[in-house]
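Take a look at this one chain, the form predicted on its own, written out in structure tokens.
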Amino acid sequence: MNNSELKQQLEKLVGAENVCDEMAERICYSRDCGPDKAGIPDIVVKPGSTEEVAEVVKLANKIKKAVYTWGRATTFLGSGVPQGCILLSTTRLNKILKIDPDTISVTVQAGVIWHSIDAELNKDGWELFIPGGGGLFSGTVGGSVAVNVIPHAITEYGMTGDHILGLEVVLPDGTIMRTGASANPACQPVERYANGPDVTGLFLGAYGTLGIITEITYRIRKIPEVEQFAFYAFDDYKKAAEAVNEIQKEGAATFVIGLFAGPKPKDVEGEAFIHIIVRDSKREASYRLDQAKRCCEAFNGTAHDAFGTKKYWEDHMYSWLRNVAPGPYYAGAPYMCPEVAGFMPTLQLKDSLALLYKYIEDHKAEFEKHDILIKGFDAYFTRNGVYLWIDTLYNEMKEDSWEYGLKLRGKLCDLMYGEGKMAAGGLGAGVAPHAMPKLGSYFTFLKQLKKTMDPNNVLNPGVLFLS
């Protein structure tokens, strides 16, 4: 079938104002936020329900074409768009489709933005159980999910996948299928761990390599009382991490940030600086934050003024952690960051940014040759671990700088997934070749699972390095 066909048999699913073969239109779609050059699909489709998307795939199955699916492409570990594919956009999947306080929940679209959808409940007192990720105020919810993305607020309230109820998904032929309790249709989705095996986690991390999220029912919650704030500076980074390890063994905190190496927050000497969020009743929140704030000055910390840490919180900038207002991080030059991340224990994080200094002091040269920055080693402290972001940024006005940031990426992920024990957390096209193989059986598994539920290759090909 060539395009004009396929651009005829599309119009004919979702509507001729909803498919776009245009080169100007096609070309926004080949690249997310991050370093990697990609391909460019043939032609964009926006379906409009879950019926729409089954019949796209079911179309590509027929004739043999690679869907990608795509949202916002908030995420920087490289899209993986395949060459010449048909591009599945979900932003016409935007609706909030019920608000339950009765069920404590909130069903939406794949399509809907995280703030959005706390902007509806914030109206009668209830939020979302986790606020989203990096991306809430652009991030598709239904790609955050297939991510999984490392949320705010991950100290206390856990994962993105955690709170999900169940999921409406397209499997690779194109079947329609539900998860959790309401995969029974005479009941609502109330409980992800009903019916046997907990099928909603199948897809959550999967990028869309084993099913397009198009539903998702999450928990909701009531605004807590408060929230407080603190910020502490400590001038040797070990001491930070096991302060950090306290403050996890006390539940003293809703979200614990860690900032190593990169540019210091504005007019605060130290090594390495932690800024604490407590979200809770008015008591309960003093009394953690004094539990918190006890945790650091035992391990030597200083206490400086928490604007940033409540500016960061309440406006999403990330530039705040640094206490500098929203604007261009770096000056000067486009830079971009080939992202390398992932979890580790709280306490070998001291071994592992040991690694990652010594690294860089070891390439200093070689940094400079290629105008490499340090954006940081930030970390989001998980219930009993941490969520390291190694942010190296790269000249994207220099091919030589582009190229060495990238194989440096690769470096990193073999340096941090092998002798750093670090776990990958953050994927995608770029970070996969580099981590998926270092995972034995497990990754034996999840390729023969890729191959019996799409033997076609149609979902998202290439995107875990999975076939």
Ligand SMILES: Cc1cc2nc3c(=O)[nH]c(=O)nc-3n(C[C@H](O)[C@H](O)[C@H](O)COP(=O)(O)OP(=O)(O)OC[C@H]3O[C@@H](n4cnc5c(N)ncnc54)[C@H](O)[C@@H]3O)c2cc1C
Second form
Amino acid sequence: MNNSELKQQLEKLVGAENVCDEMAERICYSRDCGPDKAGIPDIVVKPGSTEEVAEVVKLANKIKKAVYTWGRATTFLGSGVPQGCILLSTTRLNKILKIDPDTISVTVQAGVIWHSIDAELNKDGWELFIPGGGGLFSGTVGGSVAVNVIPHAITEYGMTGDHILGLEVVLPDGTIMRTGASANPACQPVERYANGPDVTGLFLGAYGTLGIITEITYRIRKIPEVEQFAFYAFDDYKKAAEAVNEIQKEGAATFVIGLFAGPKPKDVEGEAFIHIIVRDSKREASYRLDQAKRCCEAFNGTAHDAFGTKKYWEDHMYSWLRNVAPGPYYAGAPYMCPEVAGFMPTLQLKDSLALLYKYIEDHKAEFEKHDILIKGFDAYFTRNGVYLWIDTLYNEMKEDSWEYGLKLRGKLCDLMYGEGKMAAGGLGAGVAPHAMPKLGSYFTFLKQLKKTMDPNNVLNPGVLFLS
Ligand SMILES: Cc1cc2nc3c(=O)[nH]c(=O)nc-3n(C[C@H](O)[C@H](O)[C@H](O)COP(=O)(O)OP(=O)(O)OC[C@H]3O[C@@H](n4cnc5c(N)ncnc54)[C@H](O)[C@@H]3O)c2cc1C
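If the structure you just shared is the form predicted on its own, then what does the corresponding form predicted together with this ligand look like?
What follows is the whole complex; the chain from before opens it.
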């Protein structure tokens, strides 16, 4: 089928105004927020319902053409848009379907922006169970679930996927399936772990390779009474890691973020810094903040003004993590970030950071030559470990800096997923080739699963290095 026949077929499925093959538009649907260049789709299609998504996928199977699902492309790890694919944008799947205080949940279509759900819930004193990641103002809920975003407040509330009660998914052959309790059409989506094995999990972190998520039911919570903040500096990063580990054991914080390397927060001495956010009832919050204080002081942490912590939390602007307003922080643009990120136990940080510091020291001259900056190693502490972002920056105006930046990402992946004892969390087309082959039989299993579920390899081929 040539492109003009394809356009006609798609127009029949979703309406002419929702199909576009103009080059100018197609170019906009290629790269995500990261450094990887990707292909340009042949055609962009915007279905308005789950049934329309299913029809597009069935057509793609018939003509054996790749479909790439596009949320808002706010990932940093490589979109992996295949050259000449059908690009399926979820932008019209933008309805909040049901806010249900009785089942303490909200059901939305996949293209809704994370924060707009919260804005709606906030009117009645509710919020999403997870505040979302830093991309909450721009990323869709479908995209965030598909990558299983590392959320803010992860120290107490856990991962994005932990609070999903059920999904509606279009499978690679175009079948529409519901997961969790509402797989039984007689039941509402009240519990994910219903009806045998948990199939919901297959689609979390699958980056759209195993199905297109069209609806999500998510837990909601009452907005806590207060939010309190603290900020500590440490002379020794190993002590900072130990202090946080004690905070985790005490359950003293809703969110702890550690800052290592990179520019230091303004007007503060030290080698490592931690921001602490506690959300709770008034009484519990002061008690927990006091516990956190004791943990920090036991490891020589010194308290400083938490103005930057509060601003970061309220604005969700990373710049405040280093106590500076957005202007000065981003003034060095156009620096772009080929990040490497992943999970490890909190105390493993002591050895893994030592490796990273040594790597930087050994490559100082090369970094200078290729205009590479270290934005910092930022740590989101989870309930029992840490998610470390290794943020190096390259200068996008310089080809050699870009090229070196991407090679550096590969080298850091190899270092950290090996000797650094880190498990990849963020994948995407750019990082998956370094991470997946290290997984042995798990990788073999995923490849087999992809082959079985998607024999024509139509959904996001190549994105997770599975096909
Ligand atoms: C300022 C900023 C801060 C950020 N902070 C964080 C952070 O703190 N933590 C974090 O983890 N990430 C963070 N990110 C990354 C980003 O926000 C998330 O990855 C994001 O929410 C993805 O949503 P999206 O709609 O942009 O998805 P996209 O980038 O469009 O898609 C991501 C992947 O999911 C697939 N996909 C998209 N929609 C669907 C669907 N409906 N069904 C199946 N597959 C789908 C795509 O094909 C792709 O493989 C940040 C981004 C920005 C810009």
